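First, one chain by itself in structure tokens, the form predicted alone.
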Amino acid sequence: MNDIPAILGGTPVLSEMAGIVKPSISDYTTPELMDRIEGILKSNMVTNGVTVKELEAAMADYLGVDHLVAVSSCTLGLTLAIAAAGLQGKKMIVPSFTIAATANAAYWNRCEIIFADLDLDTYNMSLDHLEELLVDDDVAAIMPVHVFGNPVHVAEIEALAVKHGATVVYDAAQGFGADYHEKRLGNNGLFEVFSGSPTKHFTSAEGGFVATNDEKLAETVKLARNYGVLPNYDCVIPGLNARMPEINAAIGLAILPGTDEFTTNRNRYAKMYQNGLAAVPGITFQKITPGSYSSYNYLGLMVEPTEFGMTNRDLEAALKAENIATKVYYHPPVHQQTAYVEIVGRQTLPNTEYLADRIICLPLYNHMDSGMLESICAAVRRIHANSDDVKKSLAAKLASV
């Protein structure tokens, strides 16, 4: 490989284009898995029956949590959770720097979405300005994201919590297998909620799954993803069709078993990335919280343009040339999206609006080669060293349009 981008005319440093996700499922589409799918799709019951079960007590063994209820996805397991815990239509606050589906689910549930600024280090929901906005006392809950499954602060929130009489839920979409304090997620709150949706380290194809140690909002989450009716179909809540299908729940038994491998994978993969650009300026990563051991979903890190040579966009163009694909999570962070603009309207929430300027995801597997990894370190640190260069390129190739 020589020093030149392939933005340049330079050889790229990979020969096919390498995603930002690779989901695991075709590694466990073993002659086992085919054969529970075949005997569901015969047995004619293929809906949140026997194989649903199973996994629902086998994820909630292996994070230690009384009750886990699956569902069809992360955000109807938001949804009906918040329902579940009585919050419909009280003052929620909860992060900007996350995807649209967390405030969805506050939005379905009419509640007042109140956002939070994030702390640059972890990414997560800042400490300080959730106590400024917790002065209002008609705020019913705080629903914070392990943002990239990167605990959040947990006993800090939940101390303010406490001081100010609110509830707390968390959106652990990308924190499956992740600690705090040595515990798993999923025992937080009154309930924590994990994907199983295709971009997720551990993953059911599509799927949600409500962890929580209150027996009440478990039964309830479960009678409300059955359209909320009784067996002589008498609806006693008004639920939803979030159930989750057999078929979905065999392939996240098949997988569960590899979830340690895959977060120690991950963290081992993020220290080589962390060592492979550490010489190069501009470039700072994610901050682990203390105490806390991340299941890594996404790499995450800043790019300086001042120190780097360029934005994080024109690096994303730059990589794109070398066959490395990237993510710009999240931009526009929520608060600035057409429909929460005019739900909530404007608003400055400058440490947000400041990484998600500078946020680039790297790609990152659970299962991941050493040499791909190297080169697409080798990549940034040739793009940052070209970058006059590259920016010119780009900027001639955008003026040519």
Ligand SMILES: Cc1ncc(COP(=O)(O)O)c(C=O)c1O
Second form
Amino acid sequence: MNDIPAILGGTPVLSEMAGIVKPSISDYTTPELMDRIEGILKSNMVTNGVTVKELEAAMADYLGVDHLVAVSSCTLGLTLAIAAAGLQGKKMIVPSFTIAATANAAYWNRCEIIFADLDLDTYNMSLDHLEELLVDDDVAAIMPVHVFGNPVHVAEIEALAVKHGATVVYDAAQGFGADYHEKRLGNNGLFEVFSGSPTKHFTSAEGGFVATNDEKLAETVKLARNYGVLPNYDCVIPGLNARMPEINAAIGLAILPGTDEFTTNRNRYAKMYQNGLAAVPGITFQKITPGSYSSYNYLGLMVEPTEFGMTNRDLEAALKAENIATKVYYHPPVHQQTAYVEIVGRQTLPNTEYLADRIICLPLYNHMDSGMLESICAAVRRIHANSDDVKKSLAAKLASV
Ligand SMILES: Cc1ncc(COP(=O)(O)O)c(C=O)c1O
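Having displayed the form predicted alone, please output the structure of the form predicted together with the named molecule.
Below, the chain from earlier opens the complete complex, with every other chain and molecule after it.
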């Protein structure tokens, strides 16, 4: 490998494009899984069947939680669980540094959304800003996100919630297999909801999982995922169709036993990235909350342009030329997205905007070749070492469009 970045004419460090995520579905497409899927199809019981129940029991056992309800997506899991918690129409504090789905679940419950700023170390909800927002005693709920799988400061958030009479519910979409104080996520607040979408390290191809120790909430979500109708066809709560198909449950059951290996690997790869880029100025990694174990659904880092020599967007373009896909998650943050400027109005969240302007996520998989990981680090190093020329080249390309 030479020192010339691909964007300046060097040979790309990777011969084929490396995606930002690599779902493990194909690795687990075994004859056993195919047999199970064939059995489901031949039984004609393709939804609401025994496979979903088996997955729910296995996941509850893995998390050490009393109840786990499988649904068709995390977005619908959050939507139904917020309703089941009686939070419809109430004031809810949510982060802005997340996917819009977090706020959308609150919106569909007619909640009044209040965006909280973040902490620049962990990328999670800022405790200081949360405390300021809770001065409004009408706030009924707080919905933190474990950003990239990094557990939030659960104890501090829940203490603030108790003080102000608010309920805490969690968007744990990315945190399956992560721990807070040696306890799996899924056990905090009134409920936590995980995602099984294909971008997640544990996936059921699509799906959502409501974890709770509250029996009534679990029963209400179970009812609501099936239109809210009783067996006698009386609709007792206006629910949705949020059922998980049996085939998705079969995929989830096949992949579930790999979860600990995935999170162990991802933590190891994160360390390797940190070591490989330690000497590069202007790069700082997401800090894991003390006493926590991250699932590292994404590997996020901040690029400080004045020290690194270019912006995160320039780095993204230069890495693309090296056959390395990256994601600028999350830009724009939700409070600056069109729908929410209309719904909530324009506002400023300084740390969220600062991070959104600097964040970049590098490829991170359940199983990753260490040579590939080292090549990605080498690419970042050589792009930084040639930052003036890379910037000129990008500016020239832009001018020629
Ligand atoms: C933080 C967060 N919340 C919610 C979701 C929505 O999950 P789903 O696609 O399963 O509805 C995602 C999915 O990417 C997410 O990352």
